[in-house]
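Just one chain is shown here, as structure tokens, and it is the form predicted on its own.
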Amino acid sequence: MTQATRYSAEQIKELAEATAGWRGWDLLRLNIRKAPTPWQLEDVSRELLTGKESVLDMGCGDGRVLASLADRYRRGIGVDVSKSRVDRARLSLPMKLRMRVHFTRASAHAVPAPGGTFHLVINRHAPLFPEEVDRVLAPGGVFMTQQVGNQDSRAVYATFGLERAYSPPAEVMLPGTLNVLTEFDYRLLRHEAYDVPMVFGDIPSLLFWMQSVPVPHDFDAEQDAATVLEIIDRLGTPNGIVTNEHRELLVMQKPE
């Protein structure tokens, strides 16, 4: 019996409907495991902070990255275009941090802050606008971004008949940002990538991910249930659905 025969298309639709109500990437119900990676964004950020800095998180999502670093900076602001994510970030923020960590709804293209305000600008899987990064970053400040690589989860995408696993919009591609900031005389500190095995430990986690990314289009349980069954059949193991995680890191410093 194949992995897929344990499920029916109707069961996939029911699971998709149930997981559609999940919120945030830090939910305990999300069962994703991956091999060790050469960096974690929070660790790279901590290495750059001394406790005196002002930090901007562009595309802060649920705010967990900015909040986790709060013991290492003086003041932090997170911006995101999603009202629901900003609301979640505010509600999740511990009371003791609310005097110096703030979240606001805004585009990374137009941050509501004066020029030269921040010593560190963080961007995680969010659109890149290098001119705005340069505007808000203080002289000598550092910009760092982690982006999803174009070979992320390639086995899942291949099930949909796509050779290229991930085709990010032009505004989130690293080469353009690297070129612009290089033209602005920024110093390149790090430019790395990793590609490691990743496992969805259960089908609800796979479905939540497919609806959140989305893969490779706006997920439709009615339309895509058969493909999900094929993914389970092709990639399923006793330990879960096996694919990969591909990430790219860029860290650059503005001239003094």
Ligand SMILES: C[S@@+](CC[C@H](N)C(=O)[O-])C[C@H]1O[C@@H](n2cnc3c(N)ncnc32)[C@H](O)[C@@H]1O
Second form
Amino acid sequence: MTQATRYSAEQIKELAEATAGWRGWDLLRLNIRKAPTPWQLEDVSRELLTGKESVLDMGCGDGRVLASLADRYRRGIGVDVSKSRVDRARLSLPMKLRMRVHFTRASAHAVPAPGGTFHLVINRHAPLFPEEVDRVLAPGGVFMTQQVGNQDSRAVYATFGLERAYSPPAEVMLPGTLNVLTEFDYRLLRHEAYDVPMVFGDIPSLLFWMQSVPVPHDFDAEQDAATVLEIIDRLGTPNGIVTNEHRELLVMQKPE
Ligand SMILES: C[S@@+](CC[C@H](N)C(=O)[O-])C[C@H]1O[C@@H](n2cnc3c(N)ncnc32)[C@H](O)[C@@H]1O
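Compare with the form predicted on its own: the form predicted together with the ligand:
Complete assembly follows, chain above in first position.
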């Protein structure tokens, strides 16, 4: 018996509505497993930090990444255009960090900070503005971004008849950022990708992920329930829905 036979289109719609109420990118609620990955942006940042630095997170979301690194820097600022995400980042921040970690509602293309302020600028899965990165980085400072690769979850996209996993707006493109910062004489420290198997352990996690990304761009539970059943049928295994995770990493250093 395939997994799909256990669900009706009506149940998929109900589950999609229920999971749409989950807030933000709360990975703790997601039942997702993946093969070991060669790096994660958080670990690469940790290796560089010594406890003395000022760090900027561009497009910080709920602030989880910046907060998780706080024992490794002196001062941290996260900016995000979304009011609800900035509110959430502030509320989630442990009291003991509130004097030296701040979250501000602002676009990453106009960071409210003087030029040359930061030793490390991180950007995880958020739009890229290389000119602004260059303005706010101190000489010798490092810029680091992890982005979702265009082969991410390709089997899920293929079921929707979509060729590319991900079509980011121009400013998000990692190659464009690499080109601009290379023109600014930045030194390339790392430019890598990984592509590993990834499993959604339950259907609510798959549906939450689809609506968050979103996949497809105009996800609509009513019209997409049949395709979700097809995904469960095609990719379902006793362990869950098997797909893949594709990520890219770029690390560049500003000249002294
Ligand atoms: C996929 S989420 C990633 C959040 C966080 N970096 C993380 O890894 O969990 C992308 C974030 O970028 C933010 N964002 C989109 N455009 C932005 C912009 N122009 N300036 C700042 N933040 C932006 C969104 O509000 C969202 O929180």
